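Given next, in structure tokens, is a single chain: the form predicted on its own.
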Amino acid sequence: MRDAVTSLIKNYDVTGRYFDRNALDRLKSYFETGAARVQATAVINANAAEIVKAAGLRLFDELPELIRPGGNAYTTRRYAACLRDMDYYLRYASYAVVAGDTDVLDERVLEGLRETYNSLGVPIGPTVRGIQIMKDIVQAQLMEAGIAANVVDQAFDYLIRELSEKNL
């Protein structure tokens, strides 16, 4: 797993270049947002169970067919698996927030996930919606705590974008 600094260094090292203005601006932004990213992650960590529970309730309120007979979250076992997966996405999003980089999401979450979900018949649309709901909840909590809510955008938006259906 890399953070924004090691990713940047690797990219420049591979091409044998010195840092240019863009690289220095990215480093500056990374360090300037460091405290807010750590504070945001502390809020996520302290409220993770509440965030997942609220997101699950909101998701199932919006898409009640998921918890009806035949739905993908029907039965206690499937419902619990859905909440477990939401917690998994939230935890890894918090890692990406601290790192200021999405590499951890590719390495630990996204590689093969779409194929796994498709093979198991897990609908991706509701998964994406659940992640968006968690992002909204986290941002509201951050704003309430006086922390810049946009520091979580990169991580959640990356998950959403990479899991979303793509037109080929």
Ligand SMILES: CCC1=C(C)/C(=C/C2=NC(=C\c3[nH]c(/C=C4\NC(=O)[C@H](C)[C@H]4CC)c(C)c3CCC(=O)O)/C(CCC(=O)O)=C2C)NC1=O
Given for the second form:
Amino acid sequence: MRDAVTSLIKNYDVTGRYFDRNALDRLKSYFETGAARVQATAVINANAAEIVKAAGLRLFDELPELIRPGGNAYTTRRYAACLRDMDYYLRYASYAVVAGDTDVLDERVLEGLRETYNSLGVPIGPTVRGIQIMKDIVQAQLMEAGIAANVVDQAFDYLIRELSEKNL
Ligand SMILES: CCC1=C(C)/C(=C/C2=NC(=C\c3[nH]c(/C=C4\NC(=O)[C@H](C)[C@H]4CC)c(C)c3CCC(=O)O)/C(CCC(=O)O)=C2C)NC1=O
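Previous: the form predicted on its own; requested now: the form predicted together with the ligand:
What follows is the entire complex, opening with the chain shown before.
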């Protein structure tokens, strides 16, 4: 599992190069945003349960068929599984925010997920929507706390993009 620094080291070491201007710019940005990324994670941690709950309510409000008979989140067990998945996405997104890298998402979350979801009939589009709603809620909380909200973009956008693309 890699963070922004170890990813760069890996990429440059493969070809035996010293860091160039581009690498140094990326390192600079990683360190300059460090405090904001840690603060953003603290906000996510402190509000995780509330974020997941609010996002779930909003998602089922927008797409009520999910929790009606025949919907994938219908029955208490599947409703709970859905919210648990949202909690996974939020927690792993918070790790990726700290790491400044999406490798943890590939390794721990996205690997094999599509196959699992397809075999269980878990709909991808609504899952992606749920992640988008969590991103919106987190960003609103960060703005309220005076923390640069864009530090969470990379992590959430990566989850959204990877999940969407793999199922088109
Ligand atoms: C940390 C990495 C990780 C992920 C991501 C993960 C996801 C994951 N979600 C699952 C199920 C599920 N996931 C959902 C989710 C939803 N259904 C909907 O309609 C909504 C759109 C959506 C919520 C937003 C549901 C309902 C199930 C249960 C499906 C079933 O058992 O029929 C399963 C099958 C096994 C189980 O039920 O626990 C896995 C592995 N597990 C992991 O270890």
